[in-house]
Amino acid sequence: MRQAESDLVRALPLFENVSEKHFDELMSTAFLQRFPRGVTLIREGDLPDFLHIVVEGTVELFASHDSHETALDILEPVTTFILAAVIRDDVYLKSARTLTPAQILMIPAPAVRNAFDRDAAFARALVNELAVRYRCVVRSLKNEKLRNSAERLANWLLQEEAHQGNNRRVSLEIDKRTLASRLGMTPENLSRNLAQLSKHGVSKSGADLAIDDIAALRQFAKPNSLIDQ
């Protein structure tokens, strides 16, 4: 790896209070790839040979079952994934795969493992990256359980919103198909929801989303600090 690369990795929240020996064992063998949109990251089923990190661009967590498919979740920077699998050496849960081009870091996960038990501080960065992706599937249970298909959608609207701005414009950067399958819907009750959400200041605006009256839009997805991040 060179050293930009190196020094890249570095500032990244789960490297930044490893020792400078372990830092260096880590990355030895580690390196940072770049990936074009669509490529298959990992399979579910399959052995971890590798902690992946999102460095740059989106990667999509999916699963399949009898013909039957279902987007996940939905990763940015800087993210890992599936690290409770590298730690437990067992068998991945869902598969991934990039959304965009992605440049993705990879680490052996033998040494992920060694380097946890040996340095405090990387097990503690560990641990919190666990329980933060653990808080993240409890959210996202809840909002499965206790929201219909446009309260799901509303409410994703609210927070893409802000995440791109707060410009009262939502911009769709994933196709429908796997935004609808994120949603626990189908491309179908996905346009009919965006129909639905007419009525409470949404519409459209070219390929783009617009939040014509946001305290409308509220009032009906009533979002939750305790569901929605």
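Here the structure is a predicted model, which is why all the values come from computation and not from measurement. Residue numbers count along the first chain shown, from 1. Take the two forms, superpose them, and find the largest set of C-alpha atoms that agree within 1.5 Å; that set is the rigid core. What changes on going to the form predicted in complex with a further copy of the same chain:
- Fitting the two forms on the rigid core leaves the C-alpha of Val9 displaced by at least 2 angstroms between these two forms.
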Given for the second form:
Number of protein chains: 2
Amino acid sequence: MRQAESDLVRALPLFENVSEKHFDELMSTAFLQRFPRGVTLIREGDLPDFLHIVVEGTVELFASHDSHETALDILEPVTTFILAAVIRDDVYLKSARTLTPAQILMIPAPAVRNAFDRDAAFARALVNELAVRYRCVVRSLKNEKLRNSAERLANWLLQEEAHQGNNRRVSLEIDKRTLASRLGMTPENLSRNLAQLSKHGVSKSGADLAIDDIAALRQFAKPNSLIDQ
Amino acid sequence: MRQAESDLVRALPLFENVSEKHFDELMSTAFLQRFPRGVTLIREGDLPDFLHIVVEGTVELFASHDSHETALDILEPVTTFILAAVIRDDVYLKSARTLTPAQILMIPAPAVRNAFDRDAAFARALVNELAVRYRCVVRSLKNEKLRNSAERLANWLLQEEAHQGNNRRVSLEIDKRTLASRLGMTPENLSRNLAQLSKHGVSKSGADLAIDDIAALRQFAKPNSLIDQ
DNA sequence: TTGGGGGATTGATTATTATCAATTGGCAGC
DNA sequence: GCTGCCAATTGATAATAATCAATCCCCCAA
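Alt. form predicted in complex with a further copy of the same chain, vs. the form predicted alone above:
Starting with the chain above, the whole complex follows.
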């Protein structure tokens, strides 16, 4: 692994206060791998071999049931995933695939559990990381149960606008099929909901979207700090 | 706190390997309180003062948005709640209320964070507990996104039947209004879905339910070990 | 025993969402 | 430039779920 990549990982909150020794031990067993777009990295139901960290590219977490599939999360660098399965040494509840060419750091699960037992700072950071992840899922669940699909889209737009620099433009970096699944709707309804939002300050400018009247969009979306962000 | 109650808490996986000293310290600042039915214990948006543990009775975790409310979980003894908020020292994302008269053990949040820093076994147990909770929410999210309301009810019935002793009977211990909310449907649709399930091996016997043909119910419910349990 | 009262059920209607089908619209490769 | 392909859109319809309204059914108190 190159120095730049190692530094990137070192800067993760997860490793922030871990001793140099333990960090080096973790990294010595880890490896960084490149994957093309569309590769399934893990499959729900399998047992965890590695803790995964997205270093570059985009990864989709999804789950299937009865010939249906839904996107549960879309991860960007630098994010860990399947931490809970690694800690519990229990089967994955989600699958993961690359949405773009990606670089993934993989740390053998036993090494993670070992470092956890020996490094108090790492243990503390793991708890914190898990707590953050836990709260993210709770937000997603509230989003699903308390909003309809148009509201979910509107709030996603508001979040993306902020994430992409508050310049009233949102470029769609993932394909609409995946976005629809992430937002809990069909691609058809994503189209229709997007068309509906033209009544609430959103317009299409080519492949991207523009928020012409963010106050109107906010009024429709009713963003809530205990659901979004 | 009485010895019997202290023993109950001591037996929680969360405290299993914690040193006697640290456990006693935690308990010395904790207190056990009785609440009548229908009391709001915590309110989403507030900052956490205590880690809560249901020692007796039933507690509903719920959230509100735009004059709607949804039940996110229903807790029975012995379960901790709002652990993630305590660890992060961040606002609650859920509210909690008693559904029955209940006994709640409350441990001051700073004491929890303090014990976490000083007792490795406690830290390990906390991570494990959080990982378990995390996986529960992921299951809930999958349940919501991958099943319709009748399927959610059918699977809930199967789980309750197992939980209540595999005797093909399920007694409704929480009121239907709350159950409907928990299952992500209106009380009206809970009624209708229950009526529909008579086609799939379920019958009403007074206030309780009977599963006359569990194979038929399973065929309809399509239980999935990566969603249920 | 007899009324209330509140939850539960049922019915009718509307809203939301999914599905299926047809069409459009880019865009890569020729 | 064409052509074909695939995603995106649009339309029509069906399935699912929420809402509103009207009973019904218990259980409890007088």
